[in-house]
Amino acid sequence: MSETRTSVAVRERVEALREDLRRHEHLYYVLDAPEISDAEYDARMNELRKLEAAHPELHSADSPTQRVGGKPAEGFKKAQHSRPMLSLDNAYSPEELADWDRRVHELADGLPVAYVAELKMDGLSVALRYGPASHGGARLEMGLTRGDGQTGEDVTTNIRTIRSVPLTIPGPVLKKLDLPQSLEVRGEAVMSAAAFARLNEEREQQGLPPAVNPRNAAAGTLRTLEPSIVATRRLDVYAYFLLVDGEYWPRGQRATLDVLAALGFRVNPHRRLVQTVEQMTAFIDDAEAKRETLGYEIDGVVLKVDAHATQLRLGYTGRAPRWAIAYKFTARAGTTKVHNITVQVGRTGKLTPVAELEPVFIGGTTVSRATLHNADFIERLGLKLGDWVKVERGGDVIPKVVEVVHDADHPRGKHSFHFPTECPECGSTVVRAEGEVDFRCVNADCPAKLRESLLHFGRREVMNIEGLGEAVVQQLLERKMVRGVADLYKLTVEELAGLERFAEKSATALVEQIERSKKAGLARVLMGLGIRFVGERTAELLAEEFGSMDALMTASADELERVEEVGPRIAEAIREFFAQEKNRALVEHLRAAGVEMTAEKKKRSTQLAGLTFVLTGTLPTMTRDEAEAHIVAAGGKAVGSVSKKTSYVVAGTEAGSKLDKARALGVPVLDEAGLLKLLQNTE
């Protein structure tokens, strides 16, 4: 009996300590309002650790003592996102913001339009999944990085060390907010300025080079294989999205942020509901003025349509939501001297001049090289070696020279730069096609083109070959182990183990990555080939339309132009690429290596071919995107405005001016049932 009473007492004490520590973690790490000293907190944590050690049957994965638990990981597994983590389109001026606002109002078609303005934190996007826990609560089950937007790395063990991330959400809180036990929170993992300064002090003491900026440091920390190291770096996660059943919470963005705070997450307090471009720019100006005093890095402001119904109507492009945009702050700039100009050769053979600079610190990064775009740009600037120039980090990322600075303190250089007539890598004559600004090397065997092609082929968003970085590629080329991207599939563990800083384990891992890439799919292979103008979205559309590499290679220009978003220029680039024997040979070499070159062909009817549809209002059972997808799949075309050439207007509830215009022009009007009947007749 006495043992039972002791066990109950211990269990109650353990639960009380856990609850108390969770409360103080929230006060300290989320609300910045501590109530006890660090010594008191440590004393309670130590008591809990001793009790759990003495009573292993009371172990719980969501105990505060487990935040720094876990042995070093051997690598990160990958997991599919519940829904894609998309990028945002950017605006760089009030005029671009006004254009976006106009488009939103047009596409909203009468639905309410107001925006939530939030700071654009400069960190690493993460997705946090919670599942059912005891007593009706929720517990952290998985933490993922953004990865390629479709698949992320499972960094759960490291996420658990971040004290602003709740390990559990109490059942009463979920019940009060009418939320299920399974949900997902998305946000930004960031490193504060103070934590970044501490990190660089430690690196300096260890004789290591300083970290470049807090964003890179946060990303590197979250992908560190030792959780205890992650815990010492003191990352934070600021939450901004809530998903239930894989869908955004339907009560709107402003309510979402309030609910995330109520759930115990850190939510940035600098946010505001705005309706006009003037109110947007006022918030942006205010944010930029606060930028240096926030204690963490921001690189702009994000504007999101508040109402969920309006978000659904606006939908998405291939890579970004139409209902959100990132306003990027004016690029940070510095003035420095040009010592030399070198020329880089890209994978398409394009020659790009690069300014070699006196190192200058701009926006948290030391810049020693900056792009000069092309020969015409250098000529327009009148740039000479030895000139002083203004350098900007475009979008706070890519350094570029924007102007020559010439005054009493910055004398002009003396030596002009002459663009090379021969490729700096292989010595072949460079050419400049009529109507183009770029010089190109046309030598198919140019080593620089091959190096860039290999790096491009292995990128995460292309064939996703982890470990195929610059150092490895350079050694493969120097040792003549590859003469084309298809040769990657001939590499063996024994060959790779002979590379500098490579061992059998890392060689095996790279071979496994290369082998796995064979199943990447037709769209990614198309991207990997490096066809001009064929990016991720176009590659996906081509794969869906043709279903196989063979069908695409033999397609006519007319057939190519029937594909959504493929115009004459893209069609011509595809035809030119496959007209070259060496490119067809590359495809065959990849095929022989076992690379899959097929995709599930999107079934399309031609029954609605030639018919144009305009959708307006809210349909009973389908979103606008779903209705448009059905129309396109049946061979029809969905457009945004009504004209005499419109075949049908599909109208739902709260239909706006488009319905009035259709009636005035005598355009036939369908409801959802009428559209479904028309679609059924095409099957």
Second form
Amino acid sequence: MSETRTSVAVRERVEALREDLRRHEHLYYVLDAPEISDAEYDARMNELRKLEAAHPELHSADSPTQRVGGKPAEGFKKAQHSRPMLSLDNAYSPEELADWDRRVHELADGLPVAYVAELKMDGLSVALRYGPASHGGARLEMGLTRGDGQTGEDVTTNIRTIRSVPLTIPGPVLKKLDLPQSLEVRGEAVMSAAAFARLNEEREQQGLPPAVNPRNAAAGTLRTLEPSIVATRRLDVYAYFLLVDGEYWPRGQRATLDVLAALGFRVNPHRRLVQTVEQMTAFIDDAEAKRETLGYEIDGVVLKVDAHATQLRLGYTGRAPRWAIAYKFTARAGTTKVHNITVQVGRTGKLTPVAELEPVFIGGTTVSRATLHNADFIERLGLKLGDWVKVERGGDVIPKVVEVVHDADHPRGKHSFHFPTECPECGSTVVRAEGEVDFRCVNADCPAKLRESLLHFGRREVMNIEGLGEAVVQQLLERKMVRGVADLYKLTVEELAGLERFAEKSATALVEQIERSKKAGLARVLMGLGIRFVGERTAELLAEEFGSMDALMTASADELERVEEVGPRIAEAIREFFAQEKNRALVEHLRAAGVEMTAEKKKRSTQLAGLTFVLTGTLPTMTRDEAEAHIVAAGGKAVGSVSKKTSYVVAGTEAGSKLDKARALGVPVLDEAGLLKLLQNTE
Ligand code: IVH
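Next block: the form predicted in complex with 2-(butylsulfanyl)adenosine, after the form predicted alone:
To see the whole picture, the full complex is given below, headed by that same chain.
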């Protein structure tokens, strides 16, 4: 087939869509002020994907479609920083700030001293390098982690998936601000409290231990070798430095932040110019007061000398600038005594040990219970009843025990804790499956499982039944008014009004809520069923792909695995779930009650639907990420290893064992031209 000629109209449409999507991304991810609905955004994105798939010659690494990249070849390359990424000295009290302020004034020796106060976000610093783009603007060329400060890891593919990082900066914007096409932006990559909570919920559903805090989760995410995972985790980058030619942009810190916002970066709105220690502490007090409501973690405040000339005069110590300091909040941790350890049984029968504590005031709340995760954790801590422990609280995360404290004031406890061998709720045996950390109750009818499934079903993220709280569920079970989630739909106002402390008004409201939940949609129903490993995101993807419960229930493992993020383990769990008679009966009961079990099927490009590709070696014009993005955009799947089921292996130069394996198994091998042809022909 001859090379496709792109009509002017197509090229213009592609450009217009890209520009339009960039604008809406900025409105949504940076300014928090969307102008169009998510569905409208998706529709425009899909149109662009389709056009790009049909016209590979229009491919551009900066297109908004490239935010979800493919796999980077292997590990991460290292790259030298344009100038070292230093650290900050810390202050822990107003006195220490006053000392620092005095030193700054001395060293400034008459040059102006004013400070920009910023929030100290608890994430990890990143450097974003932009270089000249053909349209006279700048394009993101590289994203680096801090690493050891001298060299960082090249995490460009992952950085590209972060929506608050512009992939391009338009030429006219640079011109207006008198900036060159090559520049570097530094800032903090953070995971929001909501994204962190979602991540841990999914980890729990997958039987994995929870991530410790949003900072670790953000760092782990940026260093993931799977950009599509990074894209789902929703990191944000808040920009705070601008470098030109490896030097700080010379107009001072306050102007830097304004310029970064004008360039399209997310800049923390909580910033203030301050002069005195009193003004600094007022800003710090404000920050502490706002801390709980920001939606992301901060661990202090950073103060930076504003004027560039003053910064230059103050200079650097070995590890930090003398012109900036971090005021650190005191950690939200407390020390208290463990009176007892109880064990909770979850929806899946999982047993979670919980420390019952002498109440302690931490970061504005009284904490009297803290999670101990699992039996191994207790063993690792060597925890005994009566021990003193350090308890930490972060964001809206459940308080957790982090270590045993033992000194003259805190004597050791005496009694060892023995993890129960029987379920504390029903007395059945508990077992730990091979390779798992958690013990589970084997009784399918354990009352705790039923109670927790009902509570789960009603949760805001699931069927969103307001009023279905613990007290109500407990009574419904005690009075045998429900034996499973489907029975909720049979409850009447009269029955509910008979519950303790439940007036007719609440009863009516609850019945209305239950009624309303029938329209929650397939994804939420799927979550409500409590299939192992199927969390919010997976449920949404499954719903979009299959469009109905019936299609999903009869799907083969292969069909399930075609869904993004569904691998053999999740596919197996879904099949196993629907293979059980009682689960199919549950679905039928819900359906009979009038619960809707359909979703709008996502209209995606289907040229390569059902085909699996493996990429190996170096392709002549495309990076592997780009090739993968084309395949995925056309409805195909790109995987890492060759098997009999692989449809094609796409091989470039220096292809290794994957190519050998393809030949041995008789899997067809394509070169880049062959792949492009396939992408065009199947249109
Ligand atoms: S300025 C010379 N500004 O805190 C390096 N850092 O403890 C100065 N951080 O490594 C960095 N928010 O990861 C700066 N508004 C902010 C910050 C911030 C968070 C982090 C950053 C840095 C660490 C130093």
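If you superpose the two forms and keep the largest set of C-alpha atoms that fall within 1.5 Å, you have the rigid core. Numbering follows the first chain given and starts at 1. Just so you know, these numbers come straight off a predicted model, no measurement behind them.
Check your understanding: Would you say residue 645 moves its Cα by 2 Å or more between the two forms, aligning on the core?
Key -> The answer is yes, as the C-alpha of residue 645 shifts between the two forms by 2 Å or more after core alignment.
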